[in-house]
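One chain comes next, on its own, written out as C-alpha cells in the form predicted alone.
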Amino acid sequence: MRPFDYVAPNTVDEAVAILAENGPGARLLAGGTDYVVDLKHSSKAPKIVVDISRISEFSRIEMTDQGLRIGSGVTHTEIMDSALIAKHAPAMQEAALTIGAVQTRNLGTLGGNLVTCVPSLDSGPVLIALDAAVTIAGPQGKRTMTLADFFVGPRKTALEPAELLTDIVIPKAMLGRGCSFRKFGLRNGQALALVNVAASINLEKAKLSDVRIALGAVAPTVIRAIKAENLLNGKAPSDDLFTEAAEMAATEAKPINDFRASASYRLDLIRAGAKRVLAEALERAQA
C-alpha cells in the first residue's frame, strides 16, 4: 500500500472544503467495509483519505418536521437497535439484518451502502419503497433528491465532485405504513442478493392505495415496478391479485445471467418474492 495523507474533519463544511481542495485525489472513509478492501488491492493510492466518521450529525437517528431522519454515518447495527426505526420503519431493520456479518454491520454505514451503489445493495429497496429522500452537501450548499434519482447506474450516483451524502429522510406520510422486505441469496448469511424485493402498502376504505414495489439486483440500479403498482392501486387485495402483480413485476425487471444464477431463475424469485412482500405488507397495513 502506498503512503497517503489522512484527515478527520469534525464538520460537514470542513469535509466539503477538503474534498474541493484535493479534487479526485481525495477519498471518503466512513465505516471502511468496502473502501479499505479496495485500498489494499488498488495499484493507485489516494492523495488524501477523508475520515468522516467523527462528524456528529452523520450519526443521528431522529424525528424531524420532514420525517424520520437517518444520518449517513449510522451503522446497520444502530439501525437494528433503533426504537424509532422499529416503530416507524421496521422493514429497514429486516434489510439491515441481511447485510454481511456482525462485524460488517457494526462498522458499515447506511450512507456507505447507498453510495457504493451496487445493483444488489440491500438497503435500497426498502428506502425506495418508502419514498426516501437524500440530502447532499457540496461547495454550492445542500440539495435534496429522491433516492431513486440518486441512483444513476452501477456504482454511480448523482454525487458531483466535492459532494457527500449527509442524511436520508423517510417522509412522515410514509411512516408506519405496511412495508416488507425479502432477500434471496445462495446462503442464509454473508451473501450477495440474487434478488431483493420490498413493498409498501397503504389502505383506504379496504382498497390498496399508493402501493410501491422496489426490486434490487435485477437491473442496473434498484427499480420500482410501476406497472405492477398501477395494477394494484384502487383494488381490493386478494391472493389472485397479488399473483398477477408479481407476474407483472417480473416483466419490468432486466436480470442477467451470471455465475450465481440465471436470468430465468431470478425472474422466478421476483415472482415469489413480490407476492410474499405484498402479502406481508398488507398484514402490517391492516394491523
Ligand SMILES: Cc1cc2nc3c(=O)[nH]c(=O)nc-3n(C[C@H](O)[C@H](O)[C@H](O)COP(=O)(O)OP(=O)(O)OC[C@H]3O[C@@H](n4cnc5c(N)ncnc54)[C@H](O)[C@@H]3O)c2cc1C
Contents of the next structure:
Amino acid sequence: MRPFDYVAPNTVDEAVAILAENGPGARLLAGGTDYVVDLKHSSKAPKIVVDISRISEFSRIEMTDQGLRIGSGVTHTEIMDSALIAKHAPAMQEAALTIGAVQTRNLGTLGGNLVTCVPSLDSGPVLIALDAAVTIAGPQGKRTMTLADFFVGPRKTALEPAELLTDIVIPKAMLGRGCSFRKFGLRNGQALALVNVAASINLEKAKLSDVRIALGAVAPTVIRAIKAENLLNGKAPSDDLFTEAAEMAATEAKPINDFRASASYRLDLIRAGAKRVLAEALERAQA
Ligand SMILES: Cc1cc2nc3c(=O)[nH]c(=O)nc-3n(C[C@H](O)[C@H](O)[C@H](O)COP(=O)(O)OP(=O)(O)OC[C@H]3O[C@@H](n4cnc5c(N)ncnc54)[C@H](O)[C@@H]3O)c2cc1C
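Form predicted in complex with the ligand structure, per the form predicted alone context:
Below is the entire complex, every chain and molecule, led by the chain shown above.
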C-alpha cells in the first residue's frame, strides 16, 4: 500500500471542508470493507483518506417528522439489531442479514453500500421499494433526492465533488407497509447476488395499490419493474395475478451472462423471486 495522509473529522462540516480543500485526491472511508480492498490493490494512492466513522450523527437511527432516518454510518449489524427498524421496516433487516459475513456486517455501513453503487448491492432494493430518500452534504449545504435518482449507473452516484451521503430517510407513509426481500446467490452465505428483489404493497379496500417492485443485479443499477407494478395496481391480489406480474417483471430486466450465471437463469430467478416477495409482502400487508 502506498503512503497517504489520514484524518478523522468529528463533524459533517469538517469533513466537507477537508474534501473541498483536497479535491479529487481526498477519499472517504467509512467501514472500509470495500475501500481498504481498493486501497491495497490500487496503483494510485489517495492524497488523503478522510475517515468519517467518528461523525456521531452518521450512526443515529431515529424517527423524525419526515420518517425513519438512518445515518449513513449505521452498520449492517446495527440495522439488524435496531428495534425501530424491526418495527417499521423489517425487510431492511432481511437484506442486511444477507450481506457478507458477520465481520463485514459489523464494519460495513449502509452509506458505504449505497455509494459503491454496484448493481448487486443488497441494501438497494428494499429502500427503493420503500421510496427512500437520501440527504447529501456538500460545500453548498444539504440537498435531498430519492434513492432512485441517487443511483446513476454502475459505480456512479449523483454525488458531486466534495459531497458526502449523510442519511437515508424512509418516508412516514411507507413505514409499516407489507414489504419483503429475497436474494439469490451461488450459495446461501457470503455470496454476491445473482438477483435480489424486493416488493412493497399497500392495500386499499382489499385491492392492491402503490405496489413497488425493485430488482437488483439485473440492470446497471437497481430498477423498478414499473409494468408489473401497473399490472397489479387496482386489482384484487391472487396467485395467478402474482405469477403474471412476476413474468412481466422479468421482461423489464436486462440481466447479463457471466461466469456466475446465465442471463436466462437470472430471468428464472426474477420470476421466482418476484412472485415470492409479492406473496410475502401481501401477507404482511394483511397482517
Ligand atoms: C468479504 C466481503 C463480502 C461482501 N458481501 C457483500 C454482500 O453480500 N452484499 C453487498 O451488498 N455488499 C457486500 N460487500 C461490500 C461491502 O461490504 C458493502 O458494500 C459495505 O456496506 C460497504 O460499506 P463500508 O462502510 O465498508 O464502505 P467503505 O469501504 O468505507 O466505502 C465504500 C465506498 O463508499 C464511499 N463512502 C463510504 N461512505 C460514504 C458516505 N457517507 N458518503 C460518500 N461516500 C462514502 C467510500 O469513499 C468508498 O468509495 C462485501 C464486501 C466484502 C469485503
